[in-house]
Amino acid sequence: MDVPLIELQKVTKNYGSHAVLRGVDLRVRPGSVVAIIGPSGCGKSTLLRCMNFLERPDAGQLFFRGRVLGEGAEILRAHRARVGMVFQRFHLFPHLNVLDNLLLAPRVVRGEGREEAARSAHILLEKVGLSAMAGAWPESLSGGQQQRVAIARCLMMEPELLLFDEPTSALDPELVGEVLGVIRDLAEEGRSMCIVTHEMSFAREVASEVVMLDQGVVIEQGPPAQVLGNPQHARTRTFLKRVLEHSRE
């Protein structure tokens, strides 16, 4: 049997009184895009930054390739090195410029030198459509563009697992397939993601898997096909043509 590239067994999450995650369990299996919807405030944002412990879990286990996640300051470092995450916002430095912000990471984590860091950043912009944009300031691009350069920035660690916070949430609609696009190419080549939207259509296209979760809980998860054309869940049914509606609107 295949070992997950990652796994949560029973995971809690409470911020005081309030129980934000509740059990979850998930498992992402190497090179497959695993699509996670639901309403607003049911706990996406909170089971990304669990993944990647950006937030430390109550209760639960994490496993990455077979093992434990343990304790200790360089464990998670690697582990944060391991798995790159996109915000909905970009969270660009907006004193460094483009091939900057790209550079910052590998330079103080891993200690590469400029020119070599410099090297991948390019080839990097180029895979995002941005190769002219190396010395513009964030504050002139886009939302989409500034999107795209955090994608960039993302893979300059080189992450095994990909983690997309609503990456598409803060963006103009007309900006949205451009970020969509370069998701989709990374899907493509086999990259393994897991990626919290609102976009149904693209979750339908690209996800291997999806699941819905609903006040902390996974109610139903499985292939887009069945959770998005054929759901069981009477909850996943009226979340589904509500995003629909307003999708309309």
The other form holds:
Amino acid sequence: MDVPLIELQKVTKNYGSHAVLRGVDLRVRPGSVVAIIGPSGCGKSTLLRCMNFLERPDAGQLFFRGRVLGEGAEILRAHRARVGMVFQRFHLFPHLNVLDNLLLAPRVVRGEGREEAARSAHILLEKVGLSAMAGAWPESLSGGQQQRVAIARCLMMEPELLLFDEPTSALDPELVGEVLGVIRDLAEEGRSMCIVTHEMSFAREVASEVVMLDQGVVIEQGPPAQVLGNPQHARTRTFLKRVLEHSRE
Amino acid sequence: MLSVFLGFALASPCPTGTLTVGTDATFPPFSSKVGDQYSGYEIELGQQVATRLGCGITWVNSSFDGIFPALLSGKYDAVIASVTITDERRQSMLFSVPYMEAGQAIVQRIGDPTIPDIAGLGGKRVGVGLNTTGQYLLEPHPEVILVKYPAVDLTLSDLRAGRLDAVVGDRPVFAYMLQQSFPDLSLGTAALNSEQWGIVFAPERRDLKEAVDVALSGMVADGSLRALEEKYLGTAAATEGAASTHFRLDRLVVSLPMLALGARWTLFLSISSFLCALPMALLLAVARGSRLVLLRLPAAAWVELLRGTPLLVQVFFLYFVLPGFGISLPDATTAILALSINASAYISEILRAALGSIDAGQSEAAAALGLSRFQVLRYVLVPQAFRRALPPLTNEAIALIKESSLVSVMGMTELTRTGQELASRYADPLSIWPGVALTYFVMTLPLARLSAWMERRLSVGIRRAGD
Ligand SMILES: Nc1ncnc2c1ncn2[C@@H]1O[C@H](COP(=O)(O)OP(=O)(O)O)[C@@H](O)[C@H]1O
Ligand SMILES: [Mg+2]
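Alt. form predicted in complex with its partner chain, vs. the form predicted on its own above:
All chains and molecules follow, beginning with the one already shown.
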């Protein structure tokens, strides 16, 4: 059995008296795609943010390639550079053009030269279908284009694990496809990822495993066909029914 | 080498055929300059002396501070710049025979019984400029009721209004003020003390000094010196309607070069202060946003202290109090320090607000890419904060230009101080202050337009980013 790329054991997180994560166990094996689903407010984003320490878990342990993650700013930064994150609202740097958005982290964090980094940047922009947009300003791009730039920006650091937090939720419906297409390509390359999503058909198609989170606990997990096609848990069924009704509207 | 030089020098006072003379052309009616054109009593005096020596003359304008070092280093043959002959100056330089009696004189209303001397001032209300020779001269006489004024032109207005019985001050300066704006006042002929102006030479130019002395004596003997004085200082020269009861464009025009000099200082002070304030403000803003109490509290206290005390008091503190602790800085440095420290408090609040207004997602996205806290600040937050802060920063720059007038209390000849000096010299606030106001306006208007333009542009950008 492979060593998991990342493994969470009994991770808990409270905001004041509000217990958001209540002992979550999760494994992402190398090359697998884990889709995290669950009703709004159940802690999906918090879980994802704990995986790259944007939030610090109150208890529990986190292993990366079998090694427990230590303390200290240095270790944290190294970890974050290995784990890429794509946000619901893109968060491109508005004061930098597309190319410089991509170049910032490699140059500043890894000290790469501009030329060298720009070469990889152009390859990645090509890959997300935006090679013509290198000089454009973020605010001049559509949401779908911005999210594809954000994905390319995150790929610049050659992350071993990609975290997507509802990457298409802020997009107009006609722009969702282009972003999902890019993510699908990445999955086909065999990249390891965690995706929080409400796009059930996409999850069914791309994910190797689906995790249903509810009120801060994993209530069900397994292959997509099982969790999405034949959910065991009543709350999973109600949740899926509601999502399905919503997407039919 | 020396003997060759002396040989030439003996042959003619101006071996090259031209005398190079330094002057401070900011002092009408003695020496002033509009464009390339020098004019005034001393300019004409120099010309006449040169003609008598068979030389041409070239004027070089210099600030009074630097004029003696330049003379001694050989840049000029002579200096004619209302220089009072003193024993101290005599030790390092040569003076011609005096060409102007510049002692203290008594001014009275025409028609009042003439007061001939200091004894006659007993029991009278006498106006003097604060810290002028006039004040020092009268202070040993307790029977004189001294009234001190921050600017000497005010003494003349009060004398005219009957609030004073007499005014004591520099004879040539007052002669000109009366001629220009106070035809109803008269200048006593008696000199209360002896002060004279002379032409100055480097010590090795005794030959030239002697030639000039001969020329000057000739001008005294044939009355041409007297005629010059009458021309520039006499009442006959008084222009029509000279009383300062209405705005005079001609006077404003003559003052413009000096106002421009003052404006240059004002710009220099405010731009330097702004540039010094920015990094200080940035440090303060970041410190105030820090998680460390040890950084946050002192920064907050510092900002509140600066915002809670008047700028004037801060200027006084640096200018008058620091030297008491053995720290004495050049005036310009003190001025820039005071202005920039004060501005840094306000700018840091602007930057703090701008930093606070940036979406938390920006730091998260940067942190998720592996940037350290400092790198996030340096590459992501600060550049965006500056962009957002541009309109308020521009307003702060405008405020700084205007507030820089406060350092005139330190004697910095920036625009406001220049205005004070000009208004006082011509005794004509009515024509000068509108010019000062206009000059400030010309400096701040482009910034104000820029700020308005940026605000419009930025609001468009924000709307677009928000939808
Ligand atoms: N920084 C925070 N401070 C306080 N409460 C928070 C914070 N972030 C999230 N929460 C709360 O934690 C719960 C889970 O949030 P989140 O992980 O964003 O849910 P999801 O992504 O599943 O919608 C919500 O009730 C939310 O209000
Ligand atoms: Mg969420």
